[in-house]
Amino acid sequence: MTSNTSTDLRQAAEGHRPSAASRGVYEYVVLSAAGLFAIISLYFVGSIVWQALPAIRHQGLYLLTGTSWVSGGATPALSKFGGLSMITGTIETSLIAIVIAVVVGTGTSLAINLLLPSWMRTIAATTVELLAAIPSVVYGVWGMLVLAPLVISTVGPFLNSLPGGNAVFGTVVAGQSLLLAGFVLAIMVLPTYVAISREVIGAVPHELIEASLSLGATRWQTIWKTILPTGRVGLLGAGALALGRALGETVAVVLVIGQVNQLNFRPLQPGVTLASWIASQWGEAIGSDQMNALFALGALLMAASLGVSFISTRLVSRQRSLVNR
């Protein structure tokens, strides 16, 4: 038995597949599970695309460029389902979240890996990781009760006091806004970004750090001139992975963004995202042609998330290959 196992492992290492006779029950179970997962995934994606096709055929490019969302009722030809407001809101809130998460998360990862005493590193890392265990509805309630008053009393007036602030940022009304949604999303994606960026920073060869310090560079110069440039590809991958997480967040965003379907580029004004609009309109859409339009928005969101996840995986893999050279 040991001889056969060793032979199979040696053949696998050399690129040869073990014969069917040598495969045990466990291997067939694993292959069956993998096949079942592939079938379920294909069925999931196919069913969403299939449900979205009627809206794609009827609405065409208006689904991406229109701003009206009106159901024709008994006359589907009169229906207008435009998703530009949701697409714009998704991009705005995600960009706000990523900028904040990258700045705070990179500093956190550097502190955990390089600056904090050893006894504090585990505490800090565990605290950040615990943020991922908090339900999204709790983030939404916290943002509505704690951050919204802060936006009304402090952040909003400060932004409005800047030259051209009202024109650029808008006027804060009830606190619920694209900016508030971005703040909440930034905290939600922070554990994802910190987890990957810590790995990237930790993978920077110690020889480079020691060489920089031995040449007289200070700790901060070593961070800016050696560590961050060496890990920039992996940090971009971590940001892309966090972006994929931000794109699909729903419950917390519904509570803090205001759910106003209008094209808005001012962050202090309320807005809407793809995920939050799907969630808020689902009950009304059952049994109407609006359902197919929501599936179309879901397909668009799924494609965006898959694309961002693919990019992040490629970037992180490239960073590993650069470090291992």
Given for the second form:
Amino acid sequence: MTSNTSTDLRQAAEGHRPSAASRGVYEYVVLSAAGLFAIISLYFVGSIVWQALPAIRHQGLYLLTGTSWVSGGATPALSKFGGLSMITGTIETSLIAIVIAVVVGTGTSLAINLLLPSWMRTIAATTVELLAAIPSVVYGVWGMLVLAPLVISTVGPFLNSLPGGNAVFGTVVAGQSLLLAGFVLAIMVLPTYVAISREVIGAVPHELIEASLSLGATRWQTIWKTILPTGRVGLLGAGALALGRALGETVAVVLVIGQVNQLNFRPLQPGVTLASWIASQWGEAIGSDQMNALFALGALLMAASLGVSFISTRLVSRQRSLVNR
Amino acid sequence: MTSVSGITDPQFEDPRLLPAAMSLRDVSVAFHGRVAVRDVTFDVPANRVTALIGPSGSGKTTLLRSLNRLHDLTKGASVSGTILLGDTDIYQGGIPTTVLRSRIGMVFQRPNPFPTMTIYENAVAGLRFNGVKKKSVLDAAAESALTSADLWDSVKQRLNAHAATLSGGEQQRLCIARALAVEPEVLLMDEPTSALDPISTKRIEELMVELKKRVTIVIVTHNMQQAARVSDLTAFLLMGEDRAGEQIEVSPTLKLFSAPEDQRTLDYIQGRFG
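Return the form predicted together with the partner chain of this protein as a structure block, the form predicted alone having already been given.
Time for the whole complex; same chain goes first.
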């Protein structure tokens, strides 16, 4: 009898294929792991919102518009928890961080992709990516001990010496300030921004770059008129992703922002962010109505971060479909 | 007019006797020291279509891209020999690359309009790169270039629509218009119809015959029928034993496809390889 090789192979394969019953077990394990994850996520979001509700009920809009943060102690009716300074501080530091990160990061990505010789490319890219591996407390300590004195001795006086410098930037008092927090945040989110923007710029079709150059464009014109416009959606997405990181960064900010609950807008003044306030107030808040107010700030921060990261994911995937058409 | 063996048509003119728009002398292109095309020498007749044909790997596109210094972008690429545009040696610093590329336009294998620009902006992109700002000048140039590219009538109502809304054939004609708007002396076309359907291909072939009245065309094509239909002069390249492309024969198209001088040309056009 001649053996039919293909039939033998098929039978052998079938011998290793899981039976219907054991496939059922696999599915069960995988599905319950996924289900557990879904339940934990829902529980996480749900409990934060649940804990925030009493504060929302008692403080109402004052949570968003008020500027004092006073606990009534035994008389909760006297408690006033206003989050406006934290909200504006978060927005201001994040904006400073994003502006710096986008300008420096876009330049870095362009250089890595287009200007540097290939052996330097890898070194530069790896260096930037390694910045992401440094724990944020290190950035905070560095900002506090190295940069803050620089702000007092050099940066602050320089900004104040500009015409209208005091009115625009505020008078420098301490190094810890919104500006310093924004700057430290910029360095911290730079790896995130560069990782995405490098990919975006690298994915701009070579044929468009050639089209541009073949029309007599200079390298500079090609960057400004062809590469950046073609990648703008993805660069926006990279910026949004970096913004998401900046919004929630806590430890480093606590160390460099000054932690003062004041409604300050001038960059050289100290301030506070949602995340840094939650972290610094936690110890005295447990068990009181202040805890609910902190949860409310946490819920707000969570919503903002999720919203920004949702937008960034959409933008980056829109860029991918734009380029891969 | 000198007689060319194998041609009986009394109307026949030998394009090799016409004034040259570009001249190639011993042109070789190498990548990281490995030669891709070797010692190509011929003249590109002004206001005629010159076709570069040959099998894959024969260096047609590589040679074409040396004519507007597009290899400058490629690391490890080097071009030797002499390439003249008129009397100017384009590799000897006599002419800045940006100026060179506005005098020698290029159309690519796949339509590549700028996806973030409108039809109008694509048409005038080259002029804007060259510093033209005046709207009346740009408007006139856009209309004239789009008309020359046989596209004006179908897009004049939607100049502000994005280029991606056009069909593939229309996009390629937009790319031709974009190249023409700068008023180049030479237009390089790298397999410009390989991504297009037969009807779009036919329109672009007709366009080439029309355009050669004002611009010299050099076209790379895989399609021998296309070379026979549109070109006046044909250069046949073939990969040699060391895998570098070599020039086998440069003849008037009519002659190359009817009575080629080289046996290898005959084998190729009769489909025996490639």
